[in-house]
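Listed next as structure tokens is one chain, alone, in the form predicted on its own.
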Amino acid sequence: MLSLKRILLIVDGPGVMTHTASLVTSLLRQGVAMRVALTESARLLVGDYFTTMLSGTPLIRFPEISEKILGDSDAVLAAPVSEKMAWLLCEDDWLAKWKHVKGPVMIAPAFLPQEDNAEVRMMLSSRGGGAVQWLMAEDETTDMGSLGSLDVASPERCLEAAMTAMTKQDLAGKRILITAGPTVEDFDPVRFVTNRSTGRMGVALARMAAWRGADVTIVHGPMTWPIPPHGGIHACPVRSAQSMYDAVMARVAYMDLAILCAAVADFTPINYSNVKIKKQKSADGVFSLEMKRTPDILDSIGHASGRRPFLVGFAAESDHVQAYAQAKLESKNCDMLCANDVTKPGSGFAVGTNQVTVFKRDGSVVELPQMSKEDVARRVLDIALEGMSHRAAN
């Protein structure tokens, strides 16, 4: 788990009622402290109780937030504030108090989407120098029914931009590709082989590298879990394990380090049909689907010629996990590989936890216990990092 972080958040105006609850919520999952500040108009709205019973921690009225206030929070975040309250906390006196804050200082403003606000927000992003980073609303609308609607940076955006703040960025210039998700091979227009992989390890994988500060490029298939809204992130949207064998091959030389994570299908369909197949009356009822192998993308990494990424596999197992993963590290040539045996509960697709045992080409084995796939996916890129290192000494 990341160390224990605090953030002040500071909300002004109607967008307390949408967009509060997820934010503090979100953040403490992640396991941050807070302490929220609302300005007058939110309290009208939401009274002096709302953020208190989200938070745990008693209500600050902005303006009052003392120096130790300011001293003892990693991070502010402004999220979200009116205009006019953007304007005024990067004003001279504001600009002072942020340099008590250890970290950084985030604003989030919202605007009516019926103006035209490209100039008050080029402006705005303008000020505050080196001290405020703004969080600009990307084509995100909030509704707030009667009230109208809000041009503002999403809760989901406002947390990956905390929490790559309060977050050591010791993968900061690397460059990592992930695969993610299961791939779809199909045999005719309707039906197609598939597997129960939702993506959520991969996404994982790559959230945590770009809270860490990496440039992460996520190959995926047709996934059911979201990738979260972070500018760290670059999607690239695939469906058949061919396709995800050309993305990725087009794109490995370039990066430092490649995990594959993705729950690639051995077979395809010899032969696709352009049209449905109907059913077929045969003595014994059996419909057979004949099939090949599709493209190795580890197995290619791992024995690629010239520069190579450091590779870290995934395998999946149903038994004889141990003696399958190390075949797998030696016969791919990775230099890491991740296994979970998927017969374990709470080890498997579509399940928040994972327990993986890393086989590393030294001969060590470090196993890690059950946890949050956020969490596996922080200790496997602590390791890889690790490897990464002392593969560059040497």
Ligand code: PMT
Contents of the next structure:
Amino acid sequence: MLSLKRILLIVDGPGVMTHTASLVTSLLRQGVAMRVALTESARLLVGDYFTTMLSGTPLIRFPEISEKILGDSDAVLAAPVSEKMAWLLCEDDWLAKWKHVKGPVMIAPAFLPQEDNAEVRMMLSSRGGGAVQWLMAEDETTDMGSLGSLDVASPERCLEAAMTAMTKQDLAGKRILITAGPTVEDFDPVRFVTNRSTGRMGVALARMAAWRGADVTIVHGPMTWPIPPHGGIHACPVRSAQSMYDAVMARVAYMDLAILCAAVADFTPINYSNVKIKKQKSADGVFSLEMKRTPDILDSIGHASGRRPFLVGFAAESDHVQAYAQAKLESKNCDMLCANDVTKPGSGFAVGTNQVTVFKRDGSVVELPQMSKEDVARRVLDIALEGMSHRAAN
Ligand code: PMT
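Right, the form predicted on its own is done, so what does the form predicted together with this ligand look like?
The complete assembly is shown below, putting the previous chain first.
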């Protein structure tokens, strides 16, 4: 479970119109309490009630930030701030104040894109010593309507950095491979066979692992759920079951943990037509597609010789959940199997929640309640980490 966290958000200039609502609401959604400090220029643009109403706490007028507020904060996020303000926040009196904060101080400076200021950006990002973590724009431009645009780290990237900074790094140094989403099996240039997986469960696993400091590789089919911009998540997009197999097998020997959450096609069409298949070909109105088995990735890792990571499978079941899950755990030789009953409302494909039962190698079973996919991911990672430590000790 995420422990209670508090963050001080400092906002300066027009970024208050583009970043603040999204940052405040997404931090609140993650259970983070906050205080928001606005500079004079930010207050001119949105008015004093804006952030008070959003955050539910009284507005602070920058620079009137008390030692108590700093001391109560697990992190400071100055996002976005003007370049001038970014320099100011690295001056000695502010560096002395940052010492009261329990965790890191992150600054996301905003630049005008038309200015060729690569040198300034570099100089700025070396300021602050170890006291400041810089969130510099990475090909990110924020459109501000008639005011023009700004080069600044996106609200999503600021959120990922803030959540990582406030999360215990108990997976630091661990390399984790996750598969996610559906696979797509093409049989002509416009048609394919796929399934209902959005990738949301796999992305939740990748995100929670990255927040905890892991180096995550997510091998994923075409997903409708986005991968968050986190420096610790490396995406490897694939399409078919065969291409997912190839990408996973090329990487898995280097991993400490592999969680196979993708809904991989069990069958793929035997033939691919280079031209669109004409419906006239089916005189009797019936079209048959001949299919063959795809390689089973989980089974291949489970039965590979040599070093292999701690292996976690998922199982999408619609009946006899316990019996089928136990059988998969045994036959695919994995260390843990997370079964979800995809016929239950609020569980399985294309919903924000899941209800998972974890079957472990030692025969024990952990039945998790229905909860958000992010909370399921946290619990699955906790159980896997425990299993990895147990394996290392034996
Ligand atoms: O993506 P969402 O919309 O959030 O939905 C999440 C989910 C329902 C897809 C997810 O929670 C889930 O259950 N994933 C596993 C789906 C699945 O394919 O289950 P299975 O019982 O068919 O496969 C068992 C295991 O073998 C899985 O770990 C699967 O990744 C793996 N497998 C299956 C076939 C194959 N050719 N290779 C594999 O590695």
